[in-house]
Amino acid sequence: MIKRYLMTPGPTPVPEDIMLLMAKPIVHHRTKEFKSVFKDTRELVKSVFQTKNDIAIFASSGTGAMEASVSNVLAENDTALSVAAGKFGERWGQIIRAFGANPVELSYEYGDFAKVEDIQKAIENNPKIKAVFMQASETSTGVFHPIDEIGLMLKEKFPEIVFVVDGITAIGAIDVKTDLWNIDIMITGSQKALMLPPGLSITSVSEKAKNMIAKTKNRYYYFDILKELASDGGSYTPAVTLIYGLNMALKKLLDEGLENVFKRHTLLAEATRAAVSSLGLELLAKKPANSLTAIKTPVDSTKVIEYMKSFGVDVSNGQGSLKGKIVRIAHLGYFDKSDILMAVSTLEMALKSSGVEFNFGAGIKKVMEIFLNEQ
């Protein structure tokens, strides 16, 4: 028997009390009981998103909300800026093209992060740009983009442009200030820092974005943002069980206190990165996110991951051109110090078994020292 430990950047572990809540008998989605929970959940989302904007919740993966933000904001032949430095950033361009709009693609090498001046220049060179689409943290590389600086630049220089951010591995793990940073549409998914199974995509929508959506002739049916915002319990059949789970998960985060939540994620990320340095390894990300750590491996990372899995520890490989080159260790959501101790120790054993020369035990020693100093 092997006990499994899920340390991938989505899905992530689900707390036991949330799992038990979702195991209760299901209720009908048009009852007053459910509508009350749905309304309360939307308000709780606002607190975690740090926004006053309205909230739309769809029964889909996070990509559903990405598609909704494109199909609702852009009409055929509209122009938008798509910023990519990884597989999920590239998805924006693919979705924009799928709906007949024209992406101006600003691309960076994997591991790099977006630059404010590059985005400003791209818009100046393409005055028809209607919206900017990008990630907060790029899940495939572990990079955090400077969305604060970008959002404030857009507010000052291009106030008519809608700023759309994929915060799927950021919301609930990193201190993202949606309203303060001028983010018109912020997106997340249930299976990341919100500590739920996959199945919900959650979106905040500013007044500017709503006005643009109302004026644009778009192509959609299910992913109708304005219709969803106007509903009191979901436009169609909502994921009832997940909504109840989301309600509890949000309350758990707010009970812990957002400041403490962000401190916890910062500590786990810093300890993981310090362990990587102590082992003589390199991070992929030039500007690392606190939600996951992408580590370059001197041997085939697939073998490292398989060895870790033999101890019950599931981590992620690279995607696309990065497959076999990196290990991605998540620390977002239902994670604490013991999880990092386990991940780093099994990583060291995996590297040792692969014949990598390094100071065996240096990584776990560094993590223990950091955690001891936090007591």
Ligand SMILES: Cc1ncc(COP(=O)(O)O)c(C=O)c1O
Second form
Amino acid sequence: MIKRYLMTPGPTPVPEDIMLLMAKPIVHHRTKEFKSVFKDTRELVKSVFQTKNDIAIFASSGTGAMEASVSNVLAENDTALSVAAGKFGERWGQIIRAFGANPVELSYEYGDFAKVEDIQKAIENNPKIKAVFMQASETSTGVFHPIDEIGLMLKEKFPEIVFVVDGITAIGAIDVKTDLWNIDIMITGSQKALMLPPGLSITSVSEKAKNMIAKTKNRYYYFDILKELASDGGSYTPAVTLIYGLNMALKKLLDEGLENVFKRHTLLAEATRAAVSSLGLELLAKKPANSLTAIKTPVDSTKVIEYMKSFGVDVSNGQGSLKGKIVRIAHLGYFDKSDILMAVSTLEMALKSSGVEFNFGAGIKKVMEIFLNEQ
Ligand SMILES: Cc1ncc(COP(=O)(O)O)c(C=O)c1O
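Alright, leaving the form predicted on its own aside, put up the form predicted in complex with this ligand.
Complete assembly follows, chain above in first position.
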């Protein structure tokens, strides 16, 4: 027998009470009962997103909402800035091109983060830029971009530009203030810090973004944001079961208190990063996110990950050129201190079994000390 522990940055574990709720019989989506849950869920999303903006929920993975934001905001031949510092940032450029628009791509090395002055300069050099697309947390490298500074700069200098942020591994884990930071479209997916199975994308849409969408000659059918916003229970058949699960998941986060949720994620991230440094290893991220930790490995990380898997601990490899070079340990969503104890101890065993020379036990000792001080 092997007991599995899912520690990848999505999908993430789902709490038992949410799974049990989702095992209940299906309710029809055009009933009063469902419409009331749907309405309540949209309100709960607003609290977790820290926004007053309207909420669109699609049955899709997170990429569906990325595509919706591009296809609704941009018309063919429009120009937009896309910030790429990893696999998911690069996806913005690909989607923009797929819809016949022109991305001005601001690229950074993997591990680096976006700089507000670079974004300002890129827009000054390309006055046709209509929207800025970027990540909050770039999951392929574990970086957190300064979306607060960027949003405030855009508000001051380029108030007509629509700011679109992929918060797929940030919402529910990191304190991102959608309205305060001038984020017109904020996106997340169900299978990350919202502690649900994959299948929902959730998007907040500002009045400014809605006006831009209404004025744009865009191309889409299913991903019609304005139609979705105008519906009272989803424009097509919504993912009923997941909406019930989302309702419960959001209530769980709000019951814990967003501040406590962010503190828990900070503690787990800080303990993981402290372990990495005690082991003499390096982080990939120059500005790490609190939702996952990307660790450079001195040996092929594929072997390290396989070893950890033999203990039932599932962590992620690097993507693209980072494959074999890093291990990504997630701590977003339904995660607590014991998860980190397990991840760090199995990581140390994996390194030891691969012949890496290091102070064996230093990482787990550090984590234990940090958690002891927290009690
Ligand atoms: C930051 C970020 N953006 C986009 C995606 C793509 O989401 P999905 O796989 O749900 O389409 C992911 C998935 O890991 C992600 O972490």
